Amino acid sequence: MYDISGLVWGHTVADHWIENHKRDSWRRQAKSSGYRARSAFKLLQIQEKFKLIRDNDVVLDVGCHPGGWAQVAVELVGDDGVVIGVDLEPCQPVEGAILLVGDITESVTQDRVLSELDGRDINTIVSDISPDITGNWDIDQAVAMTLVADVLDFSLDLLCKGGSFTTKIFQGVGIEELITAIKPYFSDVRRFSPMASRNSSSEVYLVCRNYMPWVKRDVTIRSTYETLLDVKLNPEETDTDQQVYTSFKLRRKK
């Protein structure tokens, strides 16, 4: 007699996943609406609540594959708006959008974005970017947080006064420190969970509104975030010489 228990278990799990996939109402809605992914509804729900993207805006879409957010952004900015998408993976063209393939943290890709902007300020930055998942939660979380910081360190100076930045983050270690590092540059920073996010997902979207370009930035957001995180994770090493973040700089706590 053959031992088929593993095969039966695997078959059952696979069938369960497929059935859930088919029952995903957001995925069905995306398909019927012409969007490439259910994630399009996440941006639509963020837009419905916060009104981030307006007619004629310039939008930078970071982590644009497979193109669902770019589709939504094109609809929102209208014929005279500009949508520039960037992703490591190539995706099918989106009519009305400029889609670039490259790493947003590398200078060659950043130069291409600057070239496409041609001196125009960005009104809205949206990012559904995720790092390559290793399966090690601590590592994946750390990489995700620093990736958000890196994206902001490049794009913040390109954002117009009053502009917005929205990014996917994951609940866990480092999220409060990242928010603290970002808060000084926007008058309103809050977390939001779209209905289109899976119930089992730890993802949440950080919505930052009304960029204040006059706030001085002496250090990068990433270095600020990493300093704050180090203070949290290694308090015994920083009790007597702790660095505390203010709106303008890192200063020694007396």
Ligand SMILES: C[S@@+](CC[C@H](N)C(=O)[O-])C[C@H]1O[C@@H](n2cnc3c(N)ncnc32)[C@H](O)[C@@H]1O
Second form
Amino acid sequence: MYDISGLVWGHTVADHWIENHKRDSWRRQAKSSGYRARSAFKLLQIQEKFKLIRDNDVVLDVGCHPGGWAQVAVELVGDDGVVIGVDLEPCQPVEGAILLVGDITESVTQDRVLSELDGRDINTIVSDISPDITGNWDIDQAVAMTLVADVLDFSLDLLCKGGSFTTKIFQGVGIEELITAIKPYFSDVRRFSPMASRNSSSEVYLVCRNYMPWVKRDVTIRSTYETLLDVKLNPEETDTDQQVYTSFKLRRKK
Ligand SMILES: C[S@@+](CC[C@H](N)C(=O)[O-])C[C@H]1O[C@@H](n2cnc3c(N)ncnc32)[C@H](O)[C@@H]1O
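What does the same protein look like in the form predicted in complex with this ligand, given that the last one was the form predicted on its own?
Every component of the complex follows; first up is the chain already shown.
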């Protein structure tokens, strides 16, 4: 599995040396603290800033392999909390977490998440999901963005009032449109780059807090996102019959 956040052009050898040095330092720290992956520190730093995960919470960890975030989440929710992780790759067990193998965008996996939830609402969704890269930057960015939208379209209805959704996204085409599509449903949406994210990486975390379930969702987040992106990329085609984004939904201009 590759992480597209590592692929950045136009950097000097010195930049790469510094990056690698930092990455190795987080890796060493992860090893000495018992975490499976340096990414654990990213969640710890997100938590330090936003206090997203609380005692007794129900947490969904999307893209959980090898289990670093699940380890952190289990510590934060305590004995009476619930942590459900999902990944394409099987993880070594994490005590206190339920780790499922499957594609989060497929209904068979979604049904298993629902079954593990057993009617409980989720308090906090954390997603560190990274799709496989093709090497074509535009395609990789498009796939990564639509994957985030699909995760939201599945999980938003499961989130409790006031709950939070945090996801990795990549700086590039579509990021503003994706944020615009998500914003109506949370009272606070902001970007955050934890120190443990590599310096030159394009990855950033979108932290969406205080879910407002009463905001009606007429269309999926993915379809809102794709329409907004289409308007941006093909402005000449939308001049006469322009779609305008209002605070809550897309409307055709009369
Ligand atoms: C950067 S890793 C996550 C690291 C994890 N947060 C940790 O701390 O151990 C990203 C993961 O997203 C997973 N992933 C990518 N697409 C997925 C999908 N459609 N469904 C589930 N997991 C997916 C990959 O298999 C990969 O393991």
